[in-house]
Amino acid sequence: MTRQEYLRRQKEELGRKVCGVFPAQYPKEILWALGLAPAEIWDPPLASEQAAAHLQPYICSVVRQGLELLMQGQAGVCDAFLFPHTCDSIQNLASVVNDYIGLDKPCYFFYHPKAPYGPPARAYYLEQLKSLASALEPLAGPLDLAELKRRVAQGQEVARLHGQIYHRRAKGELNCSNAAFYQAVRQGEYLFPDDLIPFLEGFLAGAGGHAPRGQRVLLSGVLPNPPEILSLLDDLGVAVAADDFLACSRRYLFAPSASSDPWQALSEQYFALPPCSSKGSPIQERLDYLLASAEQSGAKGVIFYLVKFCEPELFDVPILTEELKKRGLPCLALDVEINQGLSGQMATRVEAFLEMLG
């Protein structure tokens, strides 16, 4: 079943409204509790035709492709859109969509705090959670706190399963290709938890065994696109041992809160997420996280997927690569556009890097 077919089933058979969500951090448990099916918009495979008329040429391709999806009428299944304040480009996209292109569908906004995190940031985040729920109630109906608590528990189970998947991959106990791994992990971008949990359980059960032996690398960046790089690594017998992707581990790996208050649990889990450029995390925290991930997974080098013009990442990566190299961890930075495919030059750079790792 395709993503579009799945979302249409959510609407037509289960009576749920679909909310298109732009990257990246948002409390999906609130949407689940309100009966809204989140449909994340990261990298739709569309030819860019209309979005350029509304955006500067130096806007990243995640934003450009997201707007292209709307301009081409390919998001008709969505009843509303949610824009987290991930970066200035996403925030500007929210203004373009809400104020200028006449989409005629409600738009909602979520403002998560940036580091450093003190008591005011935590109080602010709690306020933002409740404000978002209140804003969505005219679209979806009143929020039931018992249902929110149930959905928070499901979110914790999803996190636990992702934690198992990542742990087993780091230990070399997951027998699947790099491409298949990310195809599975990214199902969480649109599957409702009632379907996502059994899917992840099935993936774990079906991917048992030992991973093929070979070089091990760590990937970092926004999302695993272009996917052809994953296929190249598969062809070369290279295992992705860990990742630091905004679309994946930076959102999925957290220690579940023990709080019985669902609002408090959501807040504690947000602040327990790995460090991220989009949240203003200090460079030292990101450096320590990457070094620990490489050590725990046996990765011998880091490949940065840099989405062209992604300012939050571009501020961090030059410093990270310099410091990682000082500590004996080689790095390769690839400047990519999503859905661009794999050029001969890029393939040669990856192969040369892997040869250097020996």
Second form
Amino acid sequence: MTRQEYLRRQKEELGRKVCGVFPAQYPKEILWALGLAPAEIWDPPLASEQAAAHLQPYICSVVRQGLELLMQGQAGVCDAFLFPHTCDSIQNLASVVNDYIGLDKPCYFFYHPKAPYGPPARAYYLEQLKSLASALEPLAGPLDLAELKRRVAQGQEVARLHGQIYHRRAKGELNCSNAAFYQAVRQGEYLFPDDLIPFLEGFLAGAGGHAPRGQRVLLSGVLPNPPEILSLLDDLGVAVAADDFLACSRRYLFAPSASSDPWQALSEQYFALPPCSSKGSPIQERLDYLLASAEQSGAKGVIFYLVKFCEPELFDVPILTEELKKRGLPCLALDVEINQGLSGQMATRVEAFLEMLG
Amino acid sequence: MSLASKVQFQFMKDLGAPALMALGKAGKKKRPHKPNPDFGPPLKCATRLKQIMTRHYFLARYARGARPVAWVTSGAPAELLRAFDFYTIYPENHGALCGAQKMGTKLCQAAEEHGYHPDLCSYARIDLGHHFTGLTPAGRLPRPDLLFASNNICQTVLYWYKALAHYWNIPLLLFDTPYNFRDITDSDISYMAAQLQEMIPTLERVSQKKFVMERFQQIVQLAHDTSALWGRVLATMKQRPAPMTIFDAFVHLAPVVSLRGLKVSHDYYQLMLSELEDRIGQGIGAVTNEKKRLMWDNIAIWYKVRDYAELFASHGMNFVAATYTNAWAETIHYLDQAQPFESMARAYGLVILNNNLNHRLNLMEQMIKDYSVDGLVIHSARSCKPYSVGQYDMKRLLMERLGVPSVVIEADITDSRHYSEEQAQVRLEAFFEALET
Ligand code: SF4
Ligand code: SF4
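Can you swap the form predicted on its own for the form predicted in complex with the partner chain?
Following is the full complex, with the preceding chain placed first.
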């Protein structure tokens, strides 16, 4: 079933409203508890037609493709849109859509505090969670606290399963291609937890065994697109051992909070997520995280998927690559445009990099 | 802080800086001056401005070790730092200086050699380029003890200052200002005010000075008054002919950005305002034959300021308003010494770039009416996504609502490699034609 078909069924058969969500961090458990199905908009595969009339050419392809989806009327299944505060481009896109383009669907915004997280940031985040819930209530409310608790518990189960999947991959105990791994992990962008949990359990059960014995690398960046890089790695027998993608592990891997208060639990979990450029985490924290991931997973090199014009990532990369190299981890930085495939030159660079790893 | 550095700083302040000023004056007299008939007489206060900024950068060379030094983003609430006597350096102001002196591209390239992508904000690349090479038209910038950033202008400054904090292993204080997708809330204000209070122990430790509330309140008041004066300076351009141009304002905003909260900046705008009022009284315009009045959107194209000033003046066009220069006057009236933290949160949380685009559109509409604007020049600045994303729709909406013609110039604030003279000329000619017919 395609994403669109799945989301239509959510509406038609289960009476759920669908909320299109732009990247990246948001408390999806609140949407679930309100019976809203989040449909994340990262990289819709559309030809560029209308976004250029609204955005300058120096805006990243994630923002561009997201707007394209709206302008081409391809997000008809969505009843509303949510824009988390990820970067300057998403921030302004939110306002362009809400203030200038004027969709006739409600738009919401979610601000999460930036690092470092002192007590005011923690108090503010709690208030933001509650104010997002109140803002969404007219659309899909009222919010039932017991339901929120249940959804928070489901969110923790999803995180536990993602944790296991990542752990088994890092140990070389996952028998699946790189392409299939990310296809599975990215189901979390639209599956409701009632379906996501059994899906992830099934994936874990079906992917037992051993990873290919070839070279192991770590991937970093915003999202694993273009997927052709994953296929190339598969063809070359190279296993991705770990990642630090904003769309994947940076949002999926956290230790569940023990708090019985669902708001508190959501808050603690946000602050326990891996370091992230879009949240302003110090570069040293991200460096330590990457080094630990590489060590635990046996990755011998790092490939950065850098979405062109992505400021949060592009500012971190010079120091990260310099420091990683100093510690014996070679790095390759690829400038990518989402959904633009893999040029021959880029493929050659990847191959040369892997050869150098030995 | 060392005694020797303090003595040296004081010596330079008392004797070195005045000597330099005197030398500057002597040098200036020798230079021939060829007046351009399209312009009215130049602003006399420009000499004083030059002295102030030269002195600021000159003394900066001796500040390290004598005073706590902070590097600060242009939208950060520097009043708090003044209460601890920090010597403040504004890399964005320095970036503009490098851009105007045509050093921008060279410094950007230096950062690029260290892995910083050519697509990143060029203020940041200039600053990082300066970090790697030490090159600056200002002689030497003091290495900071502390970095102070606010993301009320962009998130970019946070990423950029994180890199500096890493290289120098110094504290970075972030004043996190939630973006106003709709109206600012009490919860936003409390969060921001609490952050300012939370910073005090770090500022005390770095500066080795105790926080004194009364002094802080006085500084807040002085900053309020200075920004109010700056607002009055800008408002003189409502007059026809306008006694100054936005190109003047781009240059003369340096004290309100870099020295806000200090008496020197307050006194300067008093001087400037009184000169402008005199000019109004005498009917002196900045452009001799002011036929059309324009508004500028976005930061300046620093390496083209002079060329553009001359080009537009030759068509009898004067820029009388800009959202950019207005930013240091727009919200500062919220500052209230009786409630310094909360009022600072409001003043700095509501700046134009931290506000939704509807706010910007309404503000521009108002300014177009208040300043009798006939046309709009939109600088689509490759460096600056928060200022630039949305401009295409804004152009369309202003035309629909007010019938104001506009032109978009694709360029960059300081990196001249992103400027195409040919493309700009074609667009500007069409714009001049539309306005002149
Ligand atoms: S790719 Fe980067 S710039 Fe683009 S939306 Fe994502 S975080 Fe923002
Ligand atoms: S030019 Fe724009 S992106 Fe760069 S520092 Fe200024 S506000 Fe931020």
